[in-house]
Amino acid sequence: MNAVFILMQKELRDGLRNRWIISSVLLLGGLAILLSLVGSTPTGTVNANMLDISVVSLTSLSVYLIPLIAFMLSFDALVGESESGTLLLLLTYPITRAQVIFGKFSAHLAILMLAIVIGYGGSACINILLADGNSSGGLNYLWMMLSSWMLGAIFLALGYLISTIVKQRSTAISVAIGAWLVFVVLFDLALLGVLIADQEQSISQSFFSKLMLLNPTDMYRIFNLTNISGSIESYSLAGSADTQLFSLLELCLTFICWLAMPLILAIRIFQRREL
């Protein structure tokens, strides 16, 4: 545990030096307080508060700024290193590949966690204050930022599966921009042409939402909602889904699959592969 503990501070200094975390800390208050701003004027017209009003539109956010902070993070955290030659080098020291991978995740978790912490909890502030002191939501709020990280964990962990795949930087950071538009874009687009199509109306609602579980962008989404209260209306895909089939418990323990099975597979294959 103390390799991976100084592995975590490494790259914690990196991403300082490289300007990531202050650049994802203003990226995301930055964008979090003009939509907390700009979505102030309907909570008069449907009967809700500041924040129920920023955590639907932080979530329509987040689905596609932190999955990009995450891929960026994590694309090349192995293939970089194996081109510059500092991986082999690495694992001269009294170290394992399952280590390496743990710090280098565990140094990304943070990073994520101090922009979404930083960024979302000033904007959460700005909010309380332009409601004279009104913290109703909060809770919601909270799981809002609570999901965007385990949503940041996932693409994560998916980033790291994919540079443990590929061999070469480039073909690395092409895969991710192709993983982030099929999650991100394509996967909904997907899904509204079976919704079109099907026209005899013979795909339930409940078979639908369960689709949506195949992609953790959705299921962000079905989680903020299902912590929403139903004044507020969803102007996204997945506002169609059923949230009242999912507990919060089942939600929680789709996300931590989502996150343990490409971790659990970029391990796998790090640890046969050859440098």
Second form
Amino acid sequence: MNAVFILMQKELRDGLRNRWIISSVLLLGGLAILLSLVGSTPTGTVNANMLDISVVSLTSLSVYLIPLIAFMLSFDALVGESESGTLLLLLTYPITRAQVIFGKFSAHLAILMLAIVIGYGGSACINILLADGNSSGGLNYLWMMLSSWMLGAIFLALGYLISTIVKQRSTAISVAIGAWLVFVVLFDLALLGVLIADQEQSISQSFFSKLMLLNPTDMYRIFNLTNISGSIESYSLAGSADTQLFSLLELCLTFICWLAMPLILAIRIFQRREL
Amino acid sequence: MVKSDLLSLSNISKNYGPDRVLNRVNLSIQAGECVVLAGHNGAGKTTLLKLILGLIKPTEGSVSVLGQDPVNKKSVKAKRSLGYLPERVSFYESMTGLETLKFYSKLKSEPVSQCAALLETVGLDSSAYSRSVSTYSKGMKQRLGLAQALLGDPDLLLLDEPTSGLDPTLRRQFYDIIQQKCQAGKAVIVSSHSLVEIEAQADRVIILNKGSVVASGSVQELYQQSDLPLSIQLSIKSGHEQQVEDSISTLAISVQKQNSILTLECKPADKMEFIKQIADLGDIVKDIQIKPPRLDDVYLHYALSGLSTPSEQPSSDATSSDKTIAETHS
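Now the other one: the form predicted together with its partner chain, given that the block above is the form predicted on its own.
Every component of the complex follows; first up is the chain already shown.
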């Protein structure tokens, strides 16, 4: 049996035992259902369907929650094992360091996927039932689920990078929280500050929009709001960007770059590390 | 027929930053050998084992396990032929003992059906198979650790301080298993502080000091090379103590007198001459007891005395028949 698959199986079993899967599903599902029920009020006013409203609400929620869950899953994936001593023994077996990362990463991806499919999917089913079987906006919702998974994958990859760079678990969690704050809160605040200070004198709106590609959470917002633009209004920072500046292909390529770069870097660093 | 080496280290050095933790170590091991790596903490034993396992790369020199470089990610054959028990073995706490062994068995592409039998071999109680590893005692973890090291009946077993912190019964079981493996033609490298415990199993002892091999050979060779004095106790007829002392004073390094008992030390090379002189004294000497130096004294002699030992002389052939395979260059 392939070493990646063996490790993935083990990590999934760990995920089930330490309640990561169940808690992620409950967290995402519970909040999604709550937001759907509370957020269903404006559907009559803005003439939008419930699923589109849910996409906007869940996009705002996912930007905070998905990176957090991804970091919590991955920050100690390698440094934790290194600290406990299990990594030393594992690497004496016929398994390469790249296989160790791929095995763990694919298990964490699967956990995220399960949480999103069951949590967000369950919420969508409730929405459709409440709307008497009306499933319009379902495609946008599916795109939102897929992009949430992609967003999670990017932050998992960043978590693995952190886990390979640092030497201690306590440092890893500090760096992960710092990175979460930068990507989810501070980056947007800094951009807003620059935008207000500059008054579009030296930074054009198109350049400003391009800057958003430097943050996967903004890309995620742009992606989802592009899908539903016109059907509802949005008030997030991403809503201020000209969403037509990016094609779907551009956004997907940027997503892939954001996923691949930290993962490749993590593998490179891990391969060079001496235990 | 000339046996090929299972393991060959050639002029291995390892630096961590400016510090040299291993210095030009040569070592080759053949099937069926039990080699004991001895040395104080920080002497370089664990680093040497990590180099063999391919966990770290040598700064200089080369490592070959079954003809493969263990650092190379394609050296699956080398990794399958190794079994390793770390000094402080750690397992995934959420797994049971049997699950742990099955997990490692799959990684080594070995049938999981052998796992229960292996746990029985190392003496783990069957009631513990389905218990979480987090509930295991130190001894149980060591047993599980030994079981995973034995997976796939590896050609080369690397055991890093395997009996540290274990009770005497368990230690005995560990050494019995090591002996069985050697008799079955497997090579074993044991890193240990206590030479006395493993003296019976050791075909060769390699003593490391500050990253260099300061002594290498069989236990008997180490005794001879150390040239440590013998302790001789003479029981003398009352009133003749001074006479005896005078007659042997030229050969004795030190003499202690307590009532009618003389305790002396002499060089091993002078032993026979010493005995002759005692015999010449006739029945003045009622009894004689000769005690060779203890193995721990031999170990301490090498471990603490630096690099000035007979094995310092470079060997031209690392696999020479006299088994003096390690050479050091200060």
